[in-house]
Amino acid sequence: MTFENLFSYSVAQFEVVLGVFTLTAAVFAACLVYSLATAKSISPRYRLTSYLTGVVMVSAFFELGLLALRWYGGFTWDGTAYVPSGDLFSNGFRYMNWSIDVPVLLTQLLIVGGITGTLFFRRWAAFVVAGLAMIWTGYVGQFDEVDGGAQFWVWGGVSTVFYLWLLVVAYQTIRDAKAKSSPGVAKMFTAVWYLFLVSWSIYPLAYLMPQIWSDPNGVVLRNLIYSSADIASKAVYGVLLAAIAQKLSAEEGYQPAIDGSSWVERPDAPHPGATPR
């Protein structure tokens, strides 16, 4: 029982939540098309990041579709409001989707950051362990979100510890990537860090919403937060990593990237500030 099932909703409240699900799914579909369409302009060394973005977009698209169907089927119109129909809405789909997407998103960062060898595998293992532990402990906690009891707070706190570990590893990875990048690419990695920090840090607000604002408007806000964070941490993140990969490809002399890039001053030479990677 998630707290979305506790309330009845006005037409506006119900339609806003349904519209948010639909819009977010549409963003993921558009990002999938973009990632596949631009993959050939990225050198083979970095191209996997575009395909991994595609994996994330497909996974997230289906998750949002299932959420929309569960929301639509979970409530019926009684003439004055949308009331619970008996078919429970569940946020469990989000946690299952994050179990796929989080390791993939963090693997993309390692690829574009140029992390290789044993360091790649150490960082990847840390990302996977911290990411999945963060998700699954949060999942356990949310089963007590209606009562707000010890399970909710204890497991939410454990999830936060794993998130902080993940944040440290992400910072180290971005720091290492910036150290061997040209100034322009380093600025883009800085943007990735701030995007990562902000978008991943607002998820706890949605998790805590049953205790912050436990009424239908809180439900609407919770789903706005979840969807905004998903769009930023998946779609915007994927596009930004693709832009970095294209710039790196152009700097390293990959002709398709040079031909389609506005970042390289001379079409026949790498960027003068490039650092060999």
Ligand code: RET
Second form
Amino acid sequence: MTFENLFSYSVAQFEVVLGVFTLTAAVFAACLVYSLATAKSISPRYRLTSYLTGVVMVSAFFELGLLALRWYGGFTWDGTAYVPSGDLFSNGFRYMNWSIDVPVLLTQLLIVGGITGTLFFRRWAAFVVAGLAMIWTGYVGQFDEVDGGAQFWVWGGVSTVFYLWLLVVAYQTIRDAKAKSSPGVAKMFTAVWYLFLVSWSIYPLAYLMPQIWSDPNGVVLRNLIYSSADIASKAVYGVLLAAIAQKLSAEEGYQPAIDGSSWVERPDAPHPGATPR
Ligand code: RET
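Form predicted on its own done; form predicted in complex with retinal now:
Following is the full complex, with the preceding chain placed first.
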């Protein structure tokens, strides 16, 4: 049982949740277009990151669309409030979506971080095992989120152990990437680390919400939290990695990257506005 099903909602509460779901789906659709449209300005060595952002965006777009439908069908207007309709809302889609997106997002980090050879496969295996174990143990725990019994806390705790392992491997990957980067790119990797740490750590907070704030406003806040974390960890992260990949491509002399971006410095090509026409 998901705690969203316990309550009735005012028009504002119901609409905000529905609006946030559709906004998030729209952001993912936009980010899909962006990543496909800019892929060619990234050298073949890093380009897979753009297509992987595309994979994340498609799966997340469907997930948010389904959540919106499920929310819409889960409650009916009785003249004064949106009351449970008998069809249950479920956050289970989220966990299914993470099962695709978490391994893919972490693979992107390895690609843009320039990790190759056996180290790539070792880190990749650690990411996939830790990521899936984190998600599926959390999935088992969330079925007990309303009661907050042993199932909720024990599986939540086991999931957190896998999360900490994943964080260590992500930290090592970003540290290694920074060690071989120019100062500009190293700064961008530092930004990736903070974005990663903050946006990923929001999900366990949303898991805890039924035990922290169990009322309709808590439900609204939980879904706002989930959507901000989703936009940051999938879309902003994807765009930031694409920007790093493009800068690396330009530094390595890949001409479409040099021509195709306004934020990569071109010391030998003055800004068109600087030359008299
Ligand atoms: C759970 C269960 C409680 C403990 C922890 C969790 C962590 C979840 C995370 C999810 C990240 C999801 C992402 C999805 C992007 O598509 C499973 C809520 C630690 C970190 C990044």
